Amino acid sequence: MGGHDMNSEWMAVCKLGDIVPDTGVCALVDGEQVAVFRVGEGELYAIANVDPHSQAAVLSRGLVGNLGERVVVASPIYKQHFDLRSGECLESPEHAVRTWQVRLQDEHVWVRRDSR
């Protein structure tokens, strides 16, 4: 990370304990809704919270699971599956969602603000 102040590039969004394993929470990062997921004890992922099919901000409430090697969330509305690592929509890849880098430090979940 070089000489950068971590707080300018990363934003603490919640504590790890605030996210029940295999569920997500919604956080606001620079005005955008980000769905932050905890898979198992400590795997963390962050994707856009808005479902591109319905335009509803619901992905953080979706069901987390596995499809083969992929860790996915199923949208609560139309049930499409989004890959938590890449943001790809399995049923319609043209509807991918943005992803953010996320990490755990001092029991806090941090999201990188300038992720693509």
The other form holds:
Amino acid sequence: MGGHDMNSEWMAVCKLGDIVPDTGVCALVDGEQVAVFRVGEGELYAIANVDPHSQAAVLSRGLVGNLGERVVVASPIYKQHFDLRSGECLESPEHAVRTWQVRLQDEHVWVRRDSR
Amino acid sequence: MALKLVVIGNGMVGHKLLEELAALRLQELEITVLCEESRPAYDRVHLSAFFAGKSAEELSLVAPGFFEQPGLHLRLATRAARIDRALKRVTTADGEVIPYDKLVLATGSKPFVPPIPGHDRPGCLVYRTLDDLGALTQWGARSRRGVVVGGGLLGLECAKALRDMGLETHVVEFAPRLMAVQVDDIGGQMLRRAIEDLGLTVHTGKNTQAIVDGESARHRMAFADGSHLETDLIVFSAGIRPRDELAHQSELGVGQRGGIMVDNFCRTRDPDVYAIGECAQWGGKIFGLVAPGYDMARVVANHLHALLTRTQAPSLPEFAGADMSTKLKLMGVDVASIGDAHGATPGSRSYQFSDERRQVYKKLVVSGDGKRLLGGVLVGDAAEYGTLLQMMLNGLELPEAPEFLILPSSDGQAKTGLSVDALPASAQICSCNNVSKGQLCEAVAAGATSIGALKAATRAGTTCGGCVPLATQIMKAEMKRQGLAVNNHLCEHFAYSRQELYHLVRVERVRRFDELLQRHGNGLGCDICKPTVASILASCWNEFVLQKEHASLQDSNDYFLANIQKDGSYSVVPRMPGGEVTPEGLIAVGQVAKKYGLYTKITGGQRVDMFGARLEQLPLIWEELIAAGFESGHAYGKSLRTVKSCVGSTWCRYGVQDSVGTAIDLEHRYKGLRSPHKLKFAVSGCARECAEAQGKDVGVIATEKGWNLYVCGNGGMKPRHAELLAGDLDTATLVRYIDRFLMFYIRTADRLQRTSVWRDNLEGGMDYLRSVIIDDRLGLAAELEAQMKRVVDTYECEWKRAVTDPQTRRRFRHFVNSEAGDDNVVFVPERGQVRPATAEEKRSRHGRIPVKVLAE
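Show the form predicted in complex with the partner chain, please, the one above being the form predicted on its own.
Below: every chain and molecule of the assembly, starting with the one above.
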């Protein structure tokens, strides 16, 4: 895929079937690690993969669930929760992670850098 | 001038006085304590625990730093030889003279040794102090058979000690039954049978006339009926006599049958001299239990306090006698005696229930009008003790049909018994530490909402522990009353505790998280409920944890079957059952570690941990380990980790059983079992305990006759010694008990609750656990064993399954869209191996040196 303007180009990273429902995978997008989550059958979220508390690239391996209204992933290292929609860390908001845009098209999962 | 107080004796009661005085924070008081023994106060009530593995230090009653308090002087190994009341001074055996203003005698008692010819032969001992235990240990090691003279409470405790030492143990009693004071004829017979079933021999109605040289053993005891018994060791435990020699010498007034006579303030005829505990006689009685002694200590402390502060106390506490009801466990047999156990009150009536098969006997003695409980006897099962005692002490009205208080209920459910609401606030719940229901409720209101916190706040249940079930009941009732009901819901997705979820899964045969969530929960689930339910499902049905419907529930460690490390790399631990490994196995592990550049370390659980594996390397590493014959070590799971062992009788000079063989068998049996938290076992081949089994969830220690089973120990943050569940088990029984224990724990524990914490929160404590595991009180044993059998029979190595399952295997790569590895995992060399690079080291490796902006 790749384009000149990385902020606007979508990139297909895998098939939907490559992600076990209610888990995540890590995709390499323009040299960056992106954690892509599949919640239920077809709901998708993408955030940066590096856990800001441990600096380990592991968020895609966390457990997915909800806390109240928020859909979250728990970091496997120290168990902080990250809001999959906003990237906010529930336990320490100063440790937010970047979010990525994600969509499903033709059974493929597409990711794009969030311009926000 | 400070008041000079001299306390003679630092036994349990003497020490209680010091604690009470310290708690009152009295200034102007100089206390000198003369202690005849070489160590300060220790727990004589639990002396036989010494032979079940408790150390002298653990029996100590002295809080750290207690005797460093100002104004408190402890003189160990110092015997008071005489009292000069005219000059108010005490002379020690060494001739030192210590003046006093006030004197407290807390000299306790000594064992009564009947004046039988030959009673002083070598190898004829008594059982009261730790020094006595030392002598008993020495003689015991040289003896095959031991006799205890005296079948009372202390005698049977002592018989337990002999049995724990591995001696063939006999009890010789003069009276026609055991525990003649506390229980009646039928109770005595039931107790005798239960004790004989444990391998002891009981001789009642035997009057020993002489002890002479034996033919096949050291001694021969000749009885009045012409029979005799040969033995290597004799322990006299035929009652106690007050230590009142000093009172005799100083003419303080001693009762005809011994004991220093005291008034309601525990003062002797000299107002400056008090006597407390077993050396004192009040109202013609000597109180041979610790609770009345503690009461006396409190009375004297308050009296001294009033004296020192010169307060006019209108109502100082007075000693008013004591209820001599007791409950104890003799070699696993519950025995309790309440109030008028023999029905001596005129007009009283009794109810009796006996079950010879289960060896249970219960009796109630009620008033003539049937309204009040006067007393009772419980043998074999004393679960009702707390309820009955409170009913008697508080004069509560009996229900219409009192027999149901002791009859087993037909549905196996616990009886409703006493409603704690019926108890007045003044009801004494803990007699050892004089804690009332009102005080417990106050502590609950102040925030003590677990039994551990309640014990710490009030000291209730910290001495004999007999009141813990009742105290727990009161705590719960009070929490409910105050609207404090603890929310034990697992998380926001399930309004159930882990135990309730477990039952739902079993009863409704739920196989999947989705199903459970749909029926009984809400939302998506979270990192609390998902792994918890995954563990419950695995314990119940034992399906492959990574199959599609379970995979998303697993914590990262379980999801990748390895232990995640701080940098996102993993460690790998192949199983080495019992810590046994062949040279070939060790070489294979070494070759794998070398090939993949892994850091290797020996774990505390006697196996090898290999660190620094990248996600994508895990299946490759495991293919090689499996080819070399290894299986998953489950180091990543909340499941059985290892069974540590010492080398045992195969090689060791001291070993008495094959600890390695048993450890390997146990590890193979329980490997892969999912549980609320990790489980660690150990097996030691002899009492030297080199495998440190008493620090494990399940600890097995070899004896000459089989295995002692310890449970609920823990190392780690809050170390806790394991407790003896059962002794001298054959291997089949050992395995059966462990099956039941583990499944009962899995069934009832909270999430991430180790067995030690589970045990501390178990109502009824060890007695209850024994009744469930050994006596099958809940009728669950067969079911628990069947559940374990299912797990054992369906075991498969998760790694073998994972590497051969393409679906699972595909997940083991870092990027879903690239074969590259995680460039964030970086190692640097250290001591000949690798370690994760620090953030600083990673930056310099990448050459990402921060740009320096120079100020213009």
